[in-house]
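Next comes just one chain, in structure tokens: the form predicted on its own.
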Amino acid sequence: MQVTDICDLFAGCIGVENVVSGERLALRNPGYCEDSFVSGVLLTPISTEQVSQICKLAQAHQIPIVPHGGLTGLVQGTASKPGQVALSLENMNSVREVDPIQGMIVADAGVVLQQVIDATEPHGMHVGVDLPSRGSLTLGGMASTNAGGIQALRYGMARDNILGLEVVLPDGTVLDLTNRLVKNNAGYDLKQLFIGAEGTLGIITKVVMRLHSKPAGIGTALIGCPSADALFDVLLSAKQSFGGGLISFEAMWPDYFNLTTGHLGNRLLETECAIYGIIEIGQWGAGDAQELLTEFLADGFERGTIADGVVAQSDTQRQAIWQIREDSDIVDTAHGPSLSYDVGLLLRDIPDYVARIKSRLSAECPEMESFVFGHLGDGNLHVMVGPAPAPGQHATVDNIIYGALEAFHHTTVSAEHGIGLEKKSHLSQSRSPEAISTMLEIKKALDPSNMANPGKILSGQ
């Protein structure tokens, strides 16, 4: 079918306001992933309702249909093509319910977190979930994607703080499954399987989220350590002295952390180190969250695992503290459009796995650098590459950066931000032949068609 035949088509469906094309399609930024919009076509319907009737249309008329959040993931997650239709929810953005006494927020899927941070304040409690993508970031999104954050080792991942979902499947059947309740065992969870799946199994167009106490005070601290081997001393120092009011635990290697501070004039420490880190705690009793953290850098300083350090005196300082770890597109503004990997390991493997990368990149690909930083807490590591290279030359990072994951046990090609097209050929050094086999199963049963997002995670499909 031609484009202005699916408009035609969709229009009849949700209205014509409702369907973006043409020059309305142009004006728009596909995001962190160029084909976007290469469908040519663009629905954004108002209720779940309509997007029932959407899928219905489109499996009637074998029309694929590729969901939309916010457009930040980094994996091609959103690449349409001739032919099908993106999808945002982006008109489906009411929080429907805050109840703080059962801990649990409802709202449309193309809500963004940022709404949910400011509606769930003056209750004085939030979502665990939370990345500096936050003012884009939709709901759906981060459920879709099983997003993680910077608050992980605190509170987990999308999936360890999502209670429900309303999910609508490829042929248009509603499956409410917006559980409100933290033990509910009446058969199988179903909404862990549209969590992560990335639109693959139906549409996420609800999400019910847990909500936890917000602290009372909050001590951030950036740190330089003289070595990996001392900063994860630190780390567990930390979980020892702080236990659950351990929030972030995050790293950055001296490529990053000297652009970023170079580039936004704030270096905040003098002492050149092997590895820089920030911590921030949370105090939900009696004591003060800085002060604590201060007598914990101390200790640090005596034993010689900190050598360089600064605890934030106000909320200006901390967001200058964390500008230098969520900044990262200073990046792509240094160097131009970058690559970008997020991998996961054993947390004793990560100082020779980034040794391996930086190693291998400057023997094949000497006009590249490098920028490393992550959730040392978790696991879980960002590897910038940049410039970017010719398409050619793509492959051979990519099995730089995954083939050194071969060396160690316990890995992962995707910590967070999900496979869709770009990490599915390495698939397989994460899932087993079973596990993969499964999931193929699983998008049969839900999918016969392969209507919902054809083409990311899965090959042979």
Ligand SMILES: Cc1cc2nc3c(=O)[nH]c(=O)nc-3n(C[C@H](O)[C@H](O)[C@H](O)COP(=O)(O)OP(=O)(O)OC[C@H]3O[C@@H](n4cnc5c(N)ncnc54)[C@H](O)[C@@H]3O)c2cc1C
Second form
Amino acid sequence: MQVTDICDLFAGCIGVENVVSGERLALRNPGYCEDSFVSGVLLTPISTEQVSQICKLAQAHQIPIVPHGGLTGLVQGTASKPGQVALSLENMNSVREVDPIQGMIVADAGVVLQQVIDATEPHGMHVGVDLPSRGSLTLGGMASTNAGGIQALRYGMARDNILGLEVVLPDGTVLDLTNRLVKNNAGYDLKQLFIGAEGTLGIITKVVMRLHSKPAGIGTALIGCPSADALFDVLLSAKQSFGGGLISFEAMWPDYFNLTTGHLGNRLLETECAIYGIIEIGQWGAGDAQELLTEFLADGFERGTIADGVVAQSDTQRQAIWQIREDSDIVDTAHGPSLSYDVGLLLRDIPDYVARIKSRLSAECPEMESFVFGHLGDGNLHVMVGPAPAPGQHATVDNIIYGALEAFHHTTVSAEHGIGLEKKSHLSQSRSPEAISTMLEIKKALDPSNMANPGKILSGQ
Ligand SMILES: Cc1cc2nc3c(=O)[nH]c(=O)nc-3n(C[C@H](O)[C@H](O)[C@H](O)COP(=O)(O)OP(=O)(O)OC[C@H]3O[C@@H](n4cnc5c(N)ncnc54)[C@H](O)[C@@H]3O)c2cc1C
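To complete the pair, please output the form predicted in complex with the ligand; the form predicted on its own was given just before.
In what comes next, the whole complex appears, and the chain from above leads the way.
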């Protein structure tokens, strides 16, 4: 079918104003996936009913649908092709209910995370999931990628914080799974199927999330350590000292730390260290988080596990610390577009893994640089390699990053970003043949015509 015919078809059911194509589409930013709009058609429904009608029409005419959230996904999950339609939830963007006593928020899938932060803050609550892309990512995208982020150590991933969902299946059936109860063991917990499915099983239209009390105080420290082992020692001490009050524990290797601090024009620390970390703690009861963290750092200095460190004395200083970690786009600004990886390992294997990839990258791709940082407390490393190589060389870098995982047990090629198109050929490294064929069976049961984001995550549908 031609683009104009597809537009006419859907304009008949959701109105011409909600069908974007041609110049109007060309003006849009495709986000972190340059092929987001290759389909040439973007549908922007305003209600679950319209999403359902679109799915029925798409099914009848065999037009696959690629769901779009905030387009911050990093694995090409929103890429579309001619003959398909992209569907954005941007017009379904209302926070429906905030109930601090029940401890939950109900919002449309197109609501941006920052909107949720703003809506819950006056109640002294938050949703427990926070990512650097908070200004653009939507709740639907967050649920579909089972996002992790900087507080997963304390609150878990998106899956652990989602109480319920509303989902439109590929045949247009509306599945109301908007559970609000913390305890609900009535049969299969179907929402879990759609969390992390990257839009391959249906379109999420509403999300119910748990709310957590905001801590009365926050303590944030930037530290430098003499070795990775010393940083692990600090992590263990932080777990023992702060228990559930430990919210984030991040790491940055010198390549990344020196690049971002150089670019931002502020190192905050004086000493050159082997590795850098960010510790964030919350304080709900007695005590002052900043003071507790200052004492904790003093102990680390004494024991020699911390070589340098600073505790934020204001929100501005806290933001300056987090900016060093969160402004990973600086790698692209400084070196041109880079390749981005998101692996997971047991903590004890991380230093050896980083040494292996760095040594192979400098031997086999000497023109490229690598930058390593991540959510250390979760065993989740981000590796950026830039400048992006010529297409033939991409596989060489993939083989180094993923190949090095094979020396270890209990690893993953995707700790939090998902599989999309980008990591499809490496899925079998992290999931057994039996697990992959079970995924394919689930896909066939819910989407027998393969209309929901086809080609993402799984091959052979
Ligand atoms: C600077 C930066 C930092 C980041 N940091 C983190 C991090 O710390 N942790 C982390 O986990 N991720 C991180 N990400 C990745 C990204 O922000 C997350 O994956 C986010 O959850 C994607 O949400 P989105 O709304 O942008 O989804 P999109 O990018 O629009 O879509 C992502 C996937 O979800 C599907 N999808 C989107 N909406 C729906 C829907 N309503 N129903 C069904 N399927 C849907 C899409 O088809 C696609 O497959 C980061 C990205 C950037 C750019």
